[in-house]
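In structure tokens, one chain follows: the form predicted on its own.
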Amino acid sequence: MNIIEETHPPPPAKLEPDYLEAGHTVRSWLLTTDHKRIGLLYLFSIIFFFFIAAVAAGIMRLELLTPKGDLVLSETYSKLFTLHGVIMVWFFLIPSIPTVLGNFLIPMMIGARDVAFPKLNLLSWYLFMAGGMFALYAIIAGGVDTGWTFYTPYSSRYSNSHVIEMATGIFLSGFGSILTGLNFIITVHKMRAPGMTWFRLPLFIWSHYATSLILVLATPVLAITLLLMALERIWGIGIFDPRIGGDPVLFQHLFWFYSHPAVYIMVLPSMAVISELIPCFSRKQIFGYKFIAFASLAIAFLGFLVWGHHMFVAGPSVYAGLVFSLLSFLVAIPSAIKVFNWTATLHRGSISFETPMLYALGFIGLFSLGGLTGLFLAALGADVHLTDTYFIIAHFHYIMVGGTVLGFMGGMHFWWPKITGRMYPEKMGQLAALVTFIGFNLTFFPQFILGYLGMPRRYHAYAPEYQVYNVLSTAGASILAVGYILPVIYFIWSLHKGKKAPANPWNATGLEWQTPSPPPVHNFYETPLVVKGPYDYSPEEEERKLEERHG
């Protein structure tokens, strides 16, 4: 079923060029206010930063092939994992889906011509890039050795590395995130098409709305924390260093008050993608639409209450630990609701295993395992043993990479025909999805065992009995790299050789599929009128679509 009725049928020929044809000069792209082009600017940017972070990860995995630290010095290794963490978290994982797919799709999904503040949207990209340039300068000038968490007082007083430059980069990119979140919130509130009520919104919009709330409310806390760290580092003001009257645990409270909600900044948009893929490739109405929608808001709310579980070994009272432990178990409930509802949607569905669906199924498996292992870390006794071991690394990557990256890849494959007007080779896409899934599990599952056995993270040398698991991880990282490189190759190939995409190659519902591929500059020829919900894959509607498709 289409979720809209056009006020007038679309014209037989284009009345305006698509956004890719509207001007190809560098100046036209750098000064654009078209949300679709800005989404592509973000895409090129985050791929660049992802490559830098991935190279650092590859060097670390090569170092860990042998127990002795024989490839790089310990100081270099510290700079490598800091580089990997900072760039991957703040310059890829956090901005990936909201700034690329969110920018491209949110206006189209609600029937708008653009976001509420197009110039502010462009400014957010410039702030992101300015932050990235500061981060790159810090790397080129000698790197940072504090770890991506910047724990004080080492970062604020005693590290000799380029902490200020890197913190400035994160500070600037954070303001870009705030502007993006503010823009999305106002766009959803004020620019919905006629008839687009809150419960006719796609779940993609609900998740991004919740993500935007976190961006606006949590990111200023990170900015203040980094500013205080800089004040202590530059002028010696006693804020975090106990030698001059500060409290280092205060930094942890402030940092994790932002950074745990930041986990959901990364994961909620990925959940948004999965909520679009599952019903489309199951040909079924999404199960429990309102439960999934409100679960997004519940995750955003509860995410602000659980920062203390990162600090169980930092000396909180037993009572505070028990409260944070309980809240950490509670935050798993809305995530579980989503997983159960996706699974119920799959039940007795007419499932097809196109590339986006393979990524969606991989997401459900990896995110579920990451979530279940998170329960061990929410338990006080288990966390004391597992803190600062490779168990943390494995859990974090199952959530962030298994969740965010697979969601991003699934979304890119799903909407690639809409973005570019070209189809990619389906068999290659399926191969890439399978290689990524296998490589990821071979890379990170052995690290759960390493953590259980007690191998500490952030060391470039380790006891010989851990070597076999590290060899498995490094072999898996090589396979995973192939899974990441393949889509880059065939996406570029598809731009020149791919079949031209129809407006709706997946027979999906949603306003974005009612426009040509690629879309016109202003998205719609006529303002759409929304008359039905977003996921009606009823048998009657499917039969009608098949008749239309085959004439």
Second form
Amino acid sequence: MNIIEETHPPPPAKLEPDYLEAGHTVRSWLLTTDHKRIGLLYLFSIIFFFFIAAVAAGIMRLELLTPKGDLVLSETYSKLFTLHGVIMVWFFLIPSIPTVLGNFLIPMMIGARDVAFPKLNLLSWYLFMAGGMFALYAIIAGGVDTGWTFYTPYSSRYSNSHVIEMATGIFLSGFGSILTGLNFIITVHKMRAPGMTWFRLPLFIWSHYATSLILVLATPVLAITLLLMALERIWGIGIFDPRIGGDPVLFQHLFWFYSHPAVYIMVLPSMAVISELIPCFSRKQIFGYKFIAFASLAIAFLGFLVWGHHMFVAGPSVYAGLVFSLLSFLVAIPSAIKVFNWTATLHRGSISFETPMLYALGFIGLFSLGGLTGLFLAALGADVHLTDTYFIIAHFHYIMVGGTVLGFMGGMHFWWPKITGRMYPEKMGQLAALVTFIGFNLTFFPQFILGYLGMPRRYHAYAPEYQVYNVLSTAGASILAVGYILPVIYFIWSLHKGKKAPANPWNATGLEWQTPSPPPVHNFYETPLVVKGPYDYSPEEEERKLEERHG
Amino acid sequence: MSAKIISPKTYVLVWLALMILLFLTWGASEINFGVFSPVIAIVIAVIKMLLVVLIFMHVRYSSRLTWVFAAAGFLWLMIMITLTMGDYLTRGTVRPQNKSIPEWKVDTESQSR
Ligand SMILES: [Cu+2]
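Now the other one: the form predicted together with its partner chain, given that the block above is the form predicted on its own.
Then the entire complex follows, led off by the chain already shown.
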């Protein structure tokens, strides 16, 4: 560890209890309007959903060990991948970073005492949980077999599974998302501390602002699309089924108008985390602050213009295909700007490899690979060959696990001392990060090859020549599982046995580190006055101190 | 912030107007105006929407920033409609390589029905 430990100033006299001490009853949690506690409510909920969906993935990987469908029926397999997709997307990935770390950190980073609408914030969580309960009911009652995309007319006319219940769950949790986005936007506009100008905002805030715009602008379209699908299913109103006067491709247009931007709802917050980790662990001012800030907004905007790349084989017009293909290539530009700026930040920095940094570096590599393989799929001709194969599966898991989950894990480790007031065991953290990285690549890299060779997605049986890659992938999944379970164990352990965390264990800039760990109920004893930009690091200074120390 | 207080009477009037427009929508859908049917339906819908957004949702009395956000909502709706129609309106405008021109003409004509 080459972060120089400063002599920590004695903690200021406690003027109010920290937010964890402020109440221990169930009621004090369920009726809290404290953004930090709501963040924790979300944390427990999404971890719960994550493990349900992960178990489904585990069963699928076991089934795919052998070419024959010998563990589950093909119908059960359909329900498993639907469960995995729906729960991971709407009940883990989309809420993950914004509702946990975003909720906890946005007010603290801008020097506010809470979000703009604390009660609305709590309502978001209740909507999310209500949605989650509907989804759980749909699963327990027998599951859904449409895939997470709910393509019509199968979902709206023919499927005999619990489509309506699942759609209701997604519908409700969507309103939770909209309210969260609304809350964040208004918080950033209205609640900034004196001196916190727009260009002194940490990039974490810029990215979350961009995410919130997507949440508010895209989620209503998902809500109306699912509602129309339900209308057709319940009353047979012809909207998507051609036999009663509807158009199935219309569903795909509406669904992907939400679901492509939803990818950026998942990835932008992860980029938000990475933009904080990289400067801190290279002790360097971020390179190209404004470029990264505006790249976030550009991603949010361009993300709305490309949805047609999911539909190239669904029979859109040739011109629409061309336009969507071209526009899809454009999104790569702001993403690349970010990756290059992070890399440039590393250059001549005083780099150290604590756990959060390992996750951040993992993110850069895996996100790049995921993004670049996305370009294969954006190319019309290549997409015809690769679509609906394991290539797609591998591509979006590189974005969603390699991107979002690694960002989430990096952020959880970085801010764990702030959230709980305890340090996690560093060596264990580094080990888990490494295990995750290895397990992840072993799981998903073979799937690129499988897809290129032509193995289709969503089948429980396959041709025997694909077995080697599937065995590799399943082996990787079991390693990946260890990488996920380890942090859960040592995080819980650290709550009781971990070293007490100082206010600023990483010597990081940023207002959230200027207040005790865990923070007091109202975040700051007095409203901070901001006089400089974020990332006020100096690698030369740091190296000089290091040399002094080692003689 | 938006301190403007609107009397309940205004809300009741907006509601009544919406109800009347609802019946107009229904009435217009019962009569066949040919190509003008959708035009009439859309015009009524736009009036309804303006009533809700401007008066009921207070956008009329709000700050410029609120106007910007409301306008952004419309811009996004337009993006969705434009790019979706970009698909529907250009279907069948390119001849597939495996079809001769007469074959393709027969195809497109049967499709537009
Ligand atoms: Cu996409």
